[in-house]
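Read the single chain below, which is given as structure tokens and is the form predicted alone.
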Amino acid sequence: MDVDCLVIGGGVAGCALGWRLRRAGMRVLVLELRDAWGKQKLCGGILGVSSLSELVASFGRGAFGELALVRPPHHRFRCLGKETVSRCTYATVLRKRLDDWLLARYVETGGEVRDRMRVLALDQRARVVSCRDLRTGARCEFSYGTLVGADGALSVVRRLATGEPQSAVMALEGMVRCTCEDIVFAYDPKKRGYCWYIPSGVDANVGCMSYGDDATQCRAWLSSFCEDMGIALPVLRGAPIPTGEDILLRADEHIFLAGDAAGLASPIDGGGIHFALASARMLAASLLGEDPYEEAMQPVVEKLADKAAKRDEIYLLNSLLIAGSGKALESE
């Protein structure tokens, strides 16, 4: 099958991309190595105003509505007994609505999604990938004019391409029932990192993501908060969060990266919605003959890596200024 642009990952960064060059009229492919529309994956699901602008900017503000977003109130900030609070500016959403919502929008272009394939090999002199359907066993082949992994964090088009992984974080998350309308982040001067817990209607996510700790510790950081919250530990599963220190939008001439697969999240928070729609806007721009993708998405690189740069910093100094009753530093 021969393709303008085949794009690997049937999330955030992959549905918004192929929604846009399907509504230009080229020829797209989006390929899932899960069920499209039956994956869970967890996620806070934090929408900030960025993200917020964002789906304006390309679906209108009817998607919020379409999308049932939930208004935290408030916003607290733990760190060693200790609680600060502020009016919440974000929305949050369901993992899972958001993806079916955006994956419908692109389904409805006329744009086609196979599922469970899984990438074998790239021949990028070619232009190939070679796959396998993991529902029938058979070897297949796509030829592409560009290719596009937003494959996530552990992007296999990112390595068969650069013959290199991305660096990650592995953090531990699981949904509960709501019993709190705020968004409450905990925090430790000791550690780089923090706890979450983030309401999206009648469930919340709760998680810990931290530098350095291993699965054992994040897990025991994230009982204790879950029992400060008042709630059980629910049954975890890891998620691998991109550092946000070694972004790659381009792999090669015809190949690109978006969303998690290019390394964009924030160091600080994990946070990558925002930059999984931005760059499927920057990049469907780029292959539409506007800026080039890189060129657009520079003022977005500079900023994470200066993030990056300051990461252990603004941990230890949200904690201190919490744990003395200051006012945290809002991440975005």
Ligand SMILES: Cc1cc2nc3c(=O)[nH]c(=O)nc-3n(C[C@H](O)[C@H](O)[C@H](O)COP(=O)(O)OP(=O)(O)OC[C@H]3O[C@@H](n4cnc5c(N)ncnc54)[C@H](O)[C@@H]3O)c2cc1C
Second form
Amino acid sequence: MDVDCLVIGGGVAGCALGWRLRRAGMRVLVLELRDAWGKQKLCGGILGVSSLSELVASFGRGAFGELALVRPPHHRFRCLGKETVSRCTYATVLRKRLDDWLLARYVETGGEVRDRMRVLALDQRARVVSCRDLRTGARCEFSYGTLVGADGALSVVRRLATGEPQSAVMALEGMVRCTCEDIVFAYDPKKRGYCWYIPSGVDANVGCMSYGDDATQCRAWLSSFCEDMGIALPVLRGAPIPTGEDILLRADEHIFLAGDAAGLASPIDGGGIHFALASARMLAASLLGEDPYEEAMQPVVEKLADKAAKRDEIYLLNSLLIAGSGKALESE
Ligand SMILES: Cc1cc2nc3c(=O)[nH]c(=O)nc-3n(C[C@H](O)[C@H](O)[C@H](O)COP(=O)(O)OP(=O)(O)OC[C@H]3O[C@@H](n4cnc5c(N)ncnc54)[C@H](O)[C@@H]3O)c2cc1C
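Form predicted in complex with the named molecule structure, per the form predicted alone context:
The next block holds the full complex; its first chain is the one shown before.
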């Protein structure tokens, strides 16, 4: 099969990009590893001001109602035994709802998705991707004009195109019944990470990520956080989050990376929905003849690199702010 743009990964970046390119009349194919409609991405579902602006700018205000966004009243920041409370500026969404909604927008444009496809090999010279159809076991080949790796953290496209693995930290998370309407973040400057409780309606997401600790230590930390919150530790799953330290937007003349695959995540809290939407928008514009992708993304890349370099300082400052009953720094 021969397409203008072959997108690997039908998550936020992949569907948002496919939606834009299809509307401009390009022949697009999205290949997804999991069940396109059955996937359950691990995610807190926090949408900051930048993510909300991206959604409105692309899909209009109607998106908010369709996504059934929740507005938690407060933010509770905990650190070293202190807690500060401030008005919450975030909205939250059930991540599966967001993913299914974006996929529906792409499919509405006539965009095609082939799911349960495992990428096996990439021939950069011939511009061919070989895959295994996990349903039938058949091997298939796809020729592309442009290839986009939107396959998340630890991107296979990125590894095959560059030979280098992507840097990532493992986050742990699970779902509980909602017992508190506020978002709660518990920071630890030494662990350079945080535990979270994020309500999104009937359910809430709890999790932990750390740039300093391993998964076993994260589990123990999350367990004591849940105890503090008066909730039982749920069944936990792990997922990689880019560290934001090795951003790569382009692997060769015809291969681009977007969202987590490009390493575009906050080096402080791992948030990446905004970057997935923004990179999809700028990459689509570039493929349609507007500003080159790398040039358009330059300010974002510089900002993330700066934050990654100052990670320890920011965690320390956050803890001082919380302890001094100030407000913690927000990532966006
Ligand atoms: C535990 C956790 C909590 C988070 N909480 C938040 C939050 O509250 N707010 C926020 O803004 N961000 C959050 N993030 C980050 C956010 O989820 C990501 O930054 C965002 O999903 C990136 O979108 P993406 O499209 O690049 O990747 P993804 O959403 O991961 O999509 C990648 C897609 O590619 C598919 N795929 C993977 N490998 C292959 C392959 N080889 N072939 C084909 N398809 C493949 C996947 O199944 C998936 O559908 C969180 C992340 C984690 C892990």
